[in-house]
Structures are given as C-alpha cells and as structure tokens.
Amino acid sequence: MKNIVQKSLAVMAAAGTLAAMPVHAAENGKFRVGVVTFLSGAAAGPFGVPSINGAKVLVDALNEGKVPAPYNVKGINGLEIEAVVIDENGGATKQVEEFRNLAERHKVDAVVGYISSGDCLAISPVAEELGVPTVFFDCGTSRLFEENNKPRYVFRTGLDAAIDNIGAARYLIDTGHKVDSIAGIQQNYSWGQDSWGDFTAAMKQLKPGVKIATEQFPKIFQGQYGAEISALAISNPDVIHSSFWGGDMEALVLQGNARGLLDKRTTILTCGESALDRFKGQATNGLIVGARGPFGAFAPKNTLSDWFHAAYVAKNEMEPTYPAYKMVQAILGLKAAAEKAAAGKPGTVPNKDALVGAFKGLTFESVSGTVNMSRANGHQALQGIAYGEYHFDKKTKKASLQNVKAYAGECVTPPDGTTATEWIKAGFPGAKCGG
C-alpha cells in the first residue's frame, strides 16, 4: 500500500514538473483576457459573482456578435475572446504571483479585474513592468494614480472612492436633510478609514461647524454590531454614514432596523445599491443608497444598458447590481480601445503599445452612458455619481429608488495634479456642479 502511495506521489511530482513547462503564446487566434475577481471569501457574493456573471453574459454575446452597436463586431476586433478566470481571494502577494502567471505563462493580451484596493496598488507597478494592458474595474483607492503618476499600461474604468463620499455629502446638503451632527460606522480597514476621512472632510467644507457624534470602526466581517448600534443610538446623530458592503452591510441594516436605529434619522450607505433587491423591506424607507457611480439601478436608459439588463436577467434570473455593470464597462472599454488601435486590420491582436495608446483619453459608449478616460493623463474614467432613497412597496414587494440626484463628474472629481484630500480641504476649487 505504502509503495503505491509513494509511486503515485512521484508521478504527481513528475506531472507537476511537466505542467510547469511554459504554455506557448496565445497563437490560437483568440484574444486572451485575464479576468480576476473574487470567487471565494466574503466579497464573492456581493461583488465577485455579479461581476463574473456580467463578464460571462457580455463575453458570450460578444463572441456571438449579439451586442448592439457600436459593439456589434464579433469578439474583440473579430477575434473570439478567451477568458482566463482567476480568484482574487488570498491577498496581494498571491495576486502578484498570479498576475505574473497570467502575463508570462498564459501570455494574455490584457487583464481586466481587481476589486480590492490593496490588490490594485500591488498589481499596478507589476503591470507597468511587464507591459500588460490592465483595466481595473472596481477598486476605488485614490492612491492608485497618486503613486503611479505616469501610468502607461494601467487604466481604471471605475471611479475613485473619494467621489462616492463627496457625492454623498453633496446629496445630503442639497436634499435639505438635517445634518448638524454626523456619525459613522466603517469597517476597520483602508476602505472604511478612507471613506470616513473623505466624507467628514467634505461635510466640514459644505456644512461648516458640523459635529461628529461618534465614529465606530468594527473589525471587517464581524457580523455582530450590537454594541456599535447602541453607541450610535446613544450619540443620537442626525446622519449615519457607512461604507459597509456585502454581508456586513446587510447585517448592519437588519440589526439597526430591528432596534429602530434607522427610524428617526438619515442613513446613507455608499455601497447600498448592491443589496437593493435583498433588503426586502428590512431597510427603512428613505435610506439613502449609492452605487459607486452611474451603475446598477442608477444606470441611465440607453440601448446598451437595456440590452445588458435584459441579457443578464435572462441568464441569471436576477437583477444585475453595480459590480456587473462596472465589469461590463471595463471590458467594453478594452474592446473599444483594441479596435481603435487595430483600425483597418480586423482579425488581428493590436500590439500592446498601440492598444494603450488608443485607450489613453478614449471616449467610449458604455452601459453607464458615455465614458471619458479624461483623468490621470487619460487613464482614469471621469463619470458622475448618483444617490437616491430606498423605497419598498409592501404591496408589490418591489424596491425602487426615489429622489435620485446625479452629480456630473466635473462636480465631484478632483482635477489632475491634486489629490482628493487636498482638493476637498481646499473647498473643491474648479468644481462644476451646474444648477
């Protein structure tokens, strides 16, 4: 018995060495894209799975040539898209290792992905080093292009998280909510700390003299917020702000609502839209939710978004939430750039430098309307943000958004050359907010 085991282990080791031989380049006439998103862990349900479902719907339809114009060319530039899917779970070190595998072993033509800000920060220099066109679709850290200030291969079609919080502050003021004192409950990690920092700074600008009632930073994925809810209730603020997402957010809303925390005051959830159809009346009507941009329920009506919504619902039997839209936007951007770069030569993969050259400053149509890659030297999308109130109709058992207010990108985005923090502190110089 032991012998057999030893032999099979030896065979396994040998197989491992064989498999370790380099896979040769994507000479199979396909456009190979690495798709990286959370398939396991707590971020999989709320973000990873909707985004990968969105990618599947779009890639399948693109390969069949079924997407409405201007994306009716099959695949990317006439080449079938081949997706290599990687799980984002496991930390930045592992992601760097996997990114190198994608680039050097799979020889992908581009990578689309990354939800975690830590992963984006770690991947960004590696992408530049290896020269792989890389499109970040969701991570929101302001530091991305502050640190990588001469980007070449790195693009972001999603928005900076500072925009969420500047938009949140503006929405509260503009809709006339009482905002004399504010309280926050954030997950204790970069995302939560940065969100609260940006939000409080923006509130202090827009409403001088605003008081901070309490700031709670429970451990991420804690799930039990009894003590925090008591502390929030005792501090009795006018507004509660939270950048919670996924299961933590749902648990907070459920537990807070059961204890009447959300009844008498305004609560704003910057990532709230992803649970719009999941609250099922457990959230109070009037809860303010955002979608990190004009995505999900906030997406404008146009041919592309109508098509995507219908295709997604048909395939997955549920509403697409904002991560699905953001993923689709990243792939559409990549397609638009690749086809522009290979103009006149259908059926070829454009060279990488031509691709990033075409992507830089690109304007393309997306499920969220027209996207301008006009910040960070043409590497960062400029888009607006919208917030609205959650309303649940007990008769139809459907949730809807009311009092939606959208802000243009120029109103909430810092101009190039200044960091979000500096821009907020300076009182948003140059912001164009229209009427």
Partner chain sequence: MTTFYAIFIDGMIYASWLFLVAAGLTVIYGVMRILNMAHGSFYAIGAYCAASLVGWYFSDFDGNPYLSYLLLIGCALVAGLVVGVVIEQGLLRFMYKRNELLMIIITYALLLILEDATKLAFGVDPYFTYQPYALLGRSDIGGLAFANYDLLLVVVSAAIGLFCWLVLNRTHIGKVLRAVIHDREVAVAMGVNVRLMFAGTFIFGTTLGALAGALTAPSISVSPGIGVEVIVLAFAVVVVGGLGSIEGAIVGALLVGMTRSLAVHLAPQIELFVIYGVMSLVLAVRPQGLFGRTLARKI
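Residue numbers count along the first chain shown, from 1. None of the values given here were measured: they were computed from a predicted structure. So that the term is clear: the rigid core is the largest set of C-alpha atoms that superpose within 1.5 Å between two forms. First, how it differs from the form predicted alone.
Superposition of the core reveals a Cα shift of 2 Å or more for G223 between the two forms. Relative to the superposed core, A314 undergoes a C-alpha shift smaller than 2 Å between the two forms.
With the core superposed, R259 shows a C-alpha displacement of at least 2 Å between the two forms.
Given the form predicted together with its partner chain above, what does the protein look like in the form predicted alone?
For this one, just the chain is written down, with no partner chains and no other molecules.
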C-alpha cells in the first residue's frame, strides 16, 4: 500500500507567517510535504488508511482548484502540492530516522502526521532541532507542550487527550448515567496512562466519592484481552472507560461484547467513532463513543464538511471517520498559514520562519468549523468535543449516533499556563460550559 500511496498521492501544505516575511521560489515548482501515518500494522485499517485517503481526496482537489472557498486557490499559494509519504509503523526510533530523512534528503517544506503519542513526543525535539515546521494532526498526549513548553516549529491542529477525558466525564454526568464506580482499560504507555489519569481526576471532581473498581493496562497492540475482560467483569463497575484506539479498540469491543461485558454496563470509548461503520452491528447499542473533537460523524454541517464528505464517499465508497477529518484539518491549516505568509506573492514558498510565524495563533476554517490556534502560545488548536451513543439498525445495516451532546472548547480545555492535571484538581476554574 505504501508504494501505491506514494505514486498516487500529492499532498499538502506548509504554514507561513506575517506579510512582511520573505519568500522564495519552489526549487521544483512544487510545495513538498512529508506525510506520516500508519500504512501497515494494527493501526493502519482504522486510522492510517482513512487519514491517507482523506489527504489524497483533499490534495487532489486542491491541486485541481476544486475545494470550496476560502481554499479555492490551486495547491499551496499556486504551487502544486507534492507528498513524500512515510509509514508510521515501526516505533519512535525508526520515525526519528525517517523524519531526519524527510528534512535532510527530501528537503520537505513541512511535515504533517503522527498518530502515536510516543512517536510525536520523540519527533517534537527533533523538529525543533532541525527547524522543520511540523504539524501533528492526531497525536493526543497532553505532554506534548508540557515537555516542549517553548515550541517554535511544532503545531497541533487536533486536540490533546485531556479534552477527550474531561468531555467524557461531563457527558456521563450530564446524561444521568449511574457513575458510583468506574473501571478503566488503557494501553500501557503515555497515551493510555494520561487519559485514565485525566478521566479519573475529572470524575472525582464532578462526582465526589466515585470509586475506582479496577484499572487494567495491557501493552499496546496486545490484541487478546481475555484476562482484562474477566477482571473488568468481576469488578462490576457502573462505567467502563477506555482510550484504546485502532485494532486494540475494535478487538476489545468484539471480545467484550461476545462475553456480555458491554451490554450490562455503560461503556465509553474516547476513540470509538473511528469504528462506527466497522463494528457492523457487533457492538452493543448504547455504547458511548467520541471522535477526539468535532470530527467524523460529529462534524458540523458547513460548506467544507459537506464537500469533503461527498468527495470522500465518491472516491472511497465508504464514510469518512474522524482520522480523515483530522488529517484534512491539518492540511487546510497549513495552506491557510502558507498563503498568509506568502503575502500575495503566488508561486513562492515562505521561508520556515515566515511559515511558523503565520501559523502561530492562526484562526482558520475547517471541515470541523472554526479552528483557533490559541493554546500553547499559539501552537495548539482550541475546539470543542462531542459524545453520543452508537446505534445499529439491523434493517438498514447502518450505524448512527443518538443522544449527542457537545461541549465548547472553553468548557473542557485548560487555559494557557496551566496543565490539565492542575486545572482539573483546582475544579476547572474559568470553564465556560454554558447553561
């Protein structure tokens, strides 16, 4: 698949800075971008394939000038977009080597990618060292801008996991679910550990006295969860929470459902929307799912999202899930910033300082609505999040979401200068959650 994608995909964008910053001519008449996502391994099917398919749909349309305004200028600032596509499978050490190749051998103008929290934590300092504008489209660890607290070249157009888990806790409380006891099953690395920490802390604030029935931390991509499912069942919690993603998440649902685990308890999956059409009715109706923001089935209706949904379905003959939307969001942000930085000089590439200067604090329109790069000193997107209940219609063979509830970014996001842990512990001071 990797070779097929490399031959057929032309991708994406860099981000520029203030109007006065310098630009230069593209060395080959194209805007070259490294695009990194899972093309093999357990994460490819549910995450990597939708994201690379989303990139191809968007980039082909951008290069043909067929994307709705404000993105109707061809390519990036009039330059054809060229992609160098890299498989994220293989671990953080391999990804650092691949990143250096993108910068030094392929001489990309920017890099967009990374699903794994472990990978983005490894890449971030290298991007700063090499001065390569880098946009994380999915990677969710809260540690990204805690460890890199003075970012220059690194941006994230997706949300961090704290928002997922604060939103999950609020949804459970606001929809009246019984939450006297909770249990968790998370992948045993930074993503799973931080997700569970944020969720349990938020639940303790919103439901004082809540008890933790059990905590299960199998290794990532373990695949078989018989022992963990038994432990969850024996602990008999009111709620099961999981930040599992990719093949792990789908395996947990199928194995848990087969053993009656999920139909007796409220279960909430922060990444569950990615398998909305892959469950094929094998998940329990009432399963609560999220999409790590206003993506996929939770995307608002607007000109861009309507266009993208139709274009994706026409090209791929399936519904786009949230990884596709998040990749597209990163590309659109890069295009908006690059053209801002180019200062009305078509056919030029803004230099790297111009690129990151324009991206910092940028507000741009996306398939998910308006995106404000207003956290982490202008390097982190601020958006809301939504959750809903999975329902499968056996007659139509279609899945849908019911009882959807959305939360504004200001309700679930710590203010700048405060970590998620500190903000939750303090009781969410300044949160704006409406009536």
